[in-house]
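Below, in structure tokens: the form predicted on its own, a single chain.
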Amino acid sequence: MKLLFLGPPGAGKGTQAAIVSERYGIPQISTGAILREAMKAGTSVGLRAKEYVDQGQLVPDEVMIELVRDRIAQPDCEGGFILDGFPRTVAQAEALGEFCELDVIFNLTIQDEAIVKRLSGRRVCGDCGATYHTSRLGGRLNCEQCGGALILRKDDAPETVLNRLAVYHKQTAPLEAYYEATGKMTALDGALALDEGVRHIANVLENVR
């Protein structure tokens, strides 16, 4: 299965991702973790997007291309991947469409208040990247399974957020459209709990397999 989980940052999309990678055995591509990763070894493509994503902007489309087809041409996505984060606009959806053709797309949808509230509350830690959030810490502030110090990341900051969804309304939002059009896009209440969520995707998908 090929599998694409849009909507907007805080939506969600990455812990559902991740229970359908685990469930059905495909690897979840997020665009996001790819990103880090680039930017921390301090490669030449991460460098470039470190400085659209620490203004909260999108990184552009030809260096979210490359990345992406390189990743699902790898021999773990043969039997299916998820991609989270990515198509973010309608230009990397037709680039995408050129040599992927999806099988479900899974709309989140949630108001902007409540995304605000639960991504300034994020924090990861900054060792093994696990993350957590503030309502659940209890106060502590380091990381549960390494230790490491939690931190809320730039992208977190409340200021910030406020602008990738600005930047996503107006940029990302038009997707909803385009794969509306495809006749295989289901949508998602993001504000449900996990639990109802999972049982929803579960029950699209078997009627795809």
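Positions refer to the first chain, counted from 1. For clarity, a rigid core is taken as the largest C-alpha set superposing within 1.5 Å between two forms. Worth saying up front: this structure is predicted, and the values here are computed from it rather than measured. First, how it differs from the form predicted together with ligand ADP.
- After superposing the rigid core, the Cα of Gln111 is displaced by less than 2 Å between these two forms.
- After superposing the rigid core, the C-alpha of Asp76 moves by less than 2 Å between these two forms.
- After superposition on the rigid core, the Cα atom of Glu94 is displaced by less than 2 Å between these two forms.
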Second form
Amino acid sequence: MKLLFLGPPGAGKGTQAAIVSERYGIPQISTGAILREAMKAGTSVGLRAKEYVDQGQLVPDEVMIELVRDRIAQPDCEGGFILDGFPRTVAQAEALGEFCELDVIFNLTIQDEAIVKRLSGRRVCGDCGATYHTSRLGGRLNCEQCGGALILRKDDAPETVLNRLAVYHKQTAPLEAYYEATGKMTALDGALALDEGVRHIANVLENVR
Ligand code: ADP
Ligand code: ZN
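Hand over the structure of the form predicted together with ligand ADP; the form predicted on its own is what we had up.
Okay, now the whole complex, with that chain kicking things off.
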């Protein structure tokens, strides 16, 4: 099963993808998480990506395409995978189409105002990358999974969030029409409670397997 979660920042792509990954035993390929790892480790991709990521801009297509091509070629992707955060431009989608045929595209939709609220309250574990929201943390400052300190991502700062939204509308939103045309896209309301969203996804996947 080759799945894609499409949608603006903060729509819940990563959260939904993590649940589906666990349930179906296929890896979640989150390009944002891969880039943050690379930045932390100081690899050449990380160094190249940092200036873009920190400002909420997109990392150049050629960097991302090569990164995803390599990742998908790993043995753990043989039984399928979930893409989360890639493609983000039509050029990336066209390149992906040359080496991979997706089964289902979930398009998460959400209002801009809700996005700003979600992202400003988002905290990530600096060690393992797990994400949380302040409204559900009850003041806790450490990761439930590994105990690492929870931090505000630099690109979740309010002014950068507005940047990312503008980038989304300009560069990524055209992908909705691109994938709509394949007949494999299904809309998913990002404002739904998490378990309702997951139920909807499971229903759709029933008919694919
Ligand atoms: P979110 O979905 O919350 O916006 P991500 O973790 O997916 O955040 O991505 C964080 C940042 O990483 C993006 O703002 C961008 O700079 C970079 N990035 C991730 N995926 C891509 C991609 N496919 N193409 C270009 N840049 C990307
Ligand atoms: Zn952690």
